[in-house]
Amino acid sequence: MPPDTILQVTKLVKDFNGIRAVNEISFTLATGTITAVIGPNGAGKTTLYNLISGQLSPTSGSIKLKGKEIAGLLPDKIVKAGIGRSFQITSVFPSLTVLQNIRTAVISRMGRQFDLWQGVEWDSPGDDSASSPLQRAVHEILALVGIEHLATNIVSTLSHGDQALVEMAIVLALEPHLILLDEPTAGMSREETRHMVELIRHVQRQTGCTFLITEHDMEVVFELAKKIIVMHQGVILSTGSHEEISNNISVRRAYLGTDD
């Protein structure tokens, strides 16, 4: 494996009942890179990312994240290694508030769920005396994401954009090397799609964080993937750039049904 990767699949396979839902895929991710797989419905981009974030177990095939394996491990222990995933359904907690969401996320992953010696109830995001390594970490995703005005909202009262904004500040309390994004801008509207776009660039400068990521919206796809991975029918059909997917016959078959 290059020392430049993050991510390498090899000969993924994934059968239901006798169904092959992924085909032998494979594929690397460079670490520090923006990369797209997109594919008209049922192509197995859920499969695929349901796989590598431990949801399913592969039938056959590798999944090597920093030249380890880790197809097969349950979510939490993938989590651990150092992956974080959104969903196409926001995963948030939507009786509390940013803040109190943000906070759960960073006291898993400081590994003191079960503290009890620990306080943790604190809630003033303005507070200057919080100097705790909690506290701290708490309000840099804050920070990060750009939401600390919303800090003491319940989410439930959010727009949908917002509560897109605070999951991904979960994910990134978690301190992943690799995130999945699935349809981030689903359902924002323009001006959402746009901020999201921009925050997606402002984490991968500022962390250096990989990001893989499914998107319906093509000019999405095109204005962040250097890469794009184009999946139909369980197998990858095409790997390339902006303009080698869009100049792709077979590409345009698939997606569109015709070659135009």
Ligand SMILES: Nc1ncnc2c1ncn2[C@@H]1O[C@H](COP(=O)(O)OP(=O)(O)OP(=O)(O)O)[C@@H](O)[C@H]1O
The other form holds:
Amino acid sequence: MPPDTILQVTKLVKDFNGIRAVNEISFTLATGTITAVIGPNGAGKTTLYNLISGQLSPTSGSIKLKGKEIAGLLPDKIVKAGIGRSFQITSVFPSLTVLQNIRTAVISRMGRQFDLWQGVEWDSPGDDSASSPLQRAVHEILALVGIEHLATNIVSTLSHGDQALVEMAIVLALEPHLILLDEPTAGMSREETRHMVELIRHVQRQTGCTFLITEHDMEVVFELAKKIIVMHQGVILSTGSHEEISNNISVRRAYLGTDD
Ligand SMILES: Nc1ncnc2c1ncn2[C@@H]1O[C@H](COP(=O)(O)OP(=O)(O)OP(=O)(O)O)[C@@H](O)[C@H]1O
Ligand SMILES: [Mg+2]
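Form predicted together with this ligand structure, per the form predicted alone context:
Everything in the complex follows now, all chains and molecules, and the chain you saw is the first one.
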């Protein structure tokens, strides 16, 4: 495995009662890159994500994060190992403010090292500046995602696009090395989509994080990802640049039913 490989997936398989949703998939991700997984409905993209993030346990195969086997570990162990996953609404508390949500996530990360529950101020958005490591970390994340102005808003009152930004902030609060985004612009307006694309690029540059993204919007895919993995019926049809996959005959067949 080359030293700049953060994730190595080898012969990964997932069966659901006779259906092989993921069929001996192998690929690697280089550190600090943005890679997209595309493919028609039912190709196995979400199943692949669920295997990497621990929501599902593989039937067989290997998933190595920085050389350490993580296949079959529980989701919280995988978060601790350094993989963040967005767009699962369960990680957000809708009735709390943006600030409280991000604090909770930062505390959960820091809580691995210290007992910070004592003395935590739960509802003082404007107080503080940079007086404690917790407050500093929270403010850094608000600034990174550009949502300082939303800090005191209750999450459930925000637009869909702004809620997605909050989810991204919560994922970042856990300081992942690899971030999985499953259709990050689904249901978004054009303007919200633009904003999300710019944010992903900005966060990648600022943090050096590696991203794996599934997307149906090809404009988003081609804009963000240098490397694209095309899945179809559980297997990888092709891996390469925009140009390489566009010229691949089996990709054309899977998408268009034609070789032209
Ligand atoms: N929990 C499950 N139980 C049984 N079959 C499942 C389960 N999850 C997924 N499948 C099947 O596995 C295959 C791959 O589904 P998956 O959701 O991974 O596709 P996808 O590429 O994410 O599709 P989409 O683009 O529609 O999101 C499909 O045939 C699906 O019906
Ligand atoms: Mg899916």
